[in-house]
Amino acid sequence: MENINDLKTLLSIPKDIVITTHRNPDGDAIGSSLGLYHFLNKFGHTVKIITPSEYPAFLAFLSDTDKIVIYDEEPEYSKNLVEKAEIIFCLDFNSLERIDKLGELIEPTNSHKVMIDHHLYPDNFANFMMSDTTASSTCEMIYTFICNLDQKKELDITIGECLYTGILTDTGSFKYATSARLFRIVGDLIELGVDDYRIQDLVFNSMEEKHLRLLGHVLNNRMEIINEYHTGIITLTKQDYEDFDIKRGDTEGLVNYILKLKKIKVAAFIHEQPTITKISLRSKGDFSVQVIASKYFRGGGHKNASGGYSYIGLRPTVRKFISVLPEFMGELKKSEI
């Protein structure tokens, strides 16, 4: 962030701040507000998270969770709160749109937008911007932020259980986008008294019944392998949606299981919302599925985790995506295992 110390001076006077992050927020998105959440707080600042949509509930665990302002449910106090922010960080995103009806509000206001993200392409909407391609997480940048600041001193044992567990979620358990860096900083976080086996506990052993049975059935009736492509697709109806009771954050990591397989590049989940098809993809070593997401899908993200949409149905949309599949057999070869 090339202003650092402009900010500075903004930070050095409590302010009206708003934290938001985009829709479905996973695990990066809500351990980066809480984290930033609980240092503002430590000067004086009056803050607010806001979301578009509600968070997953295996980050209930994360300190103040329940002080989260959703805006799908509280539209008006949402709004409220926007048009009195003088400081606005939007963090785990990097355009207004991926934050729908939340971004319209913010776009026109006169406060100070701070964007801290680790995706491709920002939009250039902020004020100060802290764009970081390297990073593994925002988490990450978060820690860094805080360190620019010069206010390493503030971190603690509340602050670093939520960057560990945006972290440890956005690298899918330390195996994307790691470096040296990274574990330097979580090795701080573990030293700050953040208890990672605790985390890892609660994060990934916290399922329900129906989350084992949902496993169960997508593997077994949902799971299509495309051998030729080295390419797997998991899909769930509305259907599906309805029987197992699914709920935000309950298909949390399904795509990730067809990576397991050994000759499979690249991983596809396709699933019917109330109004457009979804799709997240995954991929192993070089082969970049940002490409197919932004090209084809209305998305982004990162090489190795993207995801897009679709208004063309279900099955449309997987036939769409295996279509496009023999315009990167050329680079899918070349990372065959």
Ligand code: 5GP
The other form holds:
Amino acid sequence: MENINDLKTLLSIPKDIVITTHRNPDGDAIGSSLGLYHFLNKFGHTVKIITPSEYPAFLAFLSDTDKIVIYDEEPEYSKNLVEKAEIIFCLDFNSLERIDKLGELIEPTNSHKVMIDHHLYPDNFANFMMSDTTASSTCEMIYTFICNLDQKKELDITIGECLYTGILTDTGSFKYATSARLFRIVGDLIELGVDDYRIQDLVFNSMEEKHLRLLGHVLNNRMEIINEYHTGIITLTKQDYEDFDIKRGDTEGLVNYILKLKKIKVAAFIHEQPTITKISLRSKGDFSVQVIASKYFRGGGHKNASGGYSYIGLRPTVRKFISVLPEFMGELKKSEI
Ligand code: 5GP
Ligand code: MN
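Condition change, the form predicted on its own to the form predicted in complex with guanosine-5'-monophosphate (5GP):
Below: every chain and molecule of the assembly, starting with the one above.
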């Protein structure tokens, strides 16, 4: 295992670097990748970001999103970049399985692999590993990583905007996994000149009409409340995706509306994708949905935000989810809200 000094030495000479992050990248995945990208570019490295799949449109305002290579769209080019890379940064995920075919390409290479991530139970695939499950976001960790390289002076407004965006989205607007440390970091980013009001506006007030109509539709027609289990479920069928002309990223945040109900402790968003049924889980307080995601839905994540998938259809997945809830009733009853 390498330490930070080995990395400093490695980064002291310009290198071919690839930064990659998880499928369906969110604000933290894109913010941390671009933040690190802008930082590394200052040292003459050749840096490319590869995401397994497309990023959501609301993040396009971040500097250089147009340079991101999307594996699904350019598999051959991505393969060449991975094979050429001397260092590969893996951000906001902790197991190569999470990035599908891209992971299979990365695994056998002789590159130096650096993992920076805040999810539970990391795999041991990297030469340098920074794993902190108490961190709010990978963006918070990139800030710390840059400081650990003794390069805090290199932080600028462009990097700051990227990191602020990921912190904002992963903490659900400074609600989850915050700490005094995080607020100090955010204070530093504001001091760099980051306009927090502008970024909040770009991130949260950028909906198209169809997105708001979809929200109305799901709350009215697709929400099931199971009072007995303090659980709410929102489902979306393939037909809904067609009727509302929406894509995967357009459903970001829907699941959180269920948590607005006072008596609800667990929220699930279950939706049909082309080949799988995806499940997103959220919880309040002490109750961990990570256990449900990893034990029953091939997934994982954090205590209060996890996800997974199944190969059975939408209704069977809903039924399976409801059928496993009694196992967690004890924990559910105990947990405070
Ligand atoms: P979301 O519900 O927003 O897709 O994901 C919430 C959290 O669960 C994320 O932090 C993500 O890493 C984790 N997660 C979502 N889907 C999966 C999955 O299929 N496998 C694993 N291991 N984690 C997932
Ligand atoms: Mn994250």
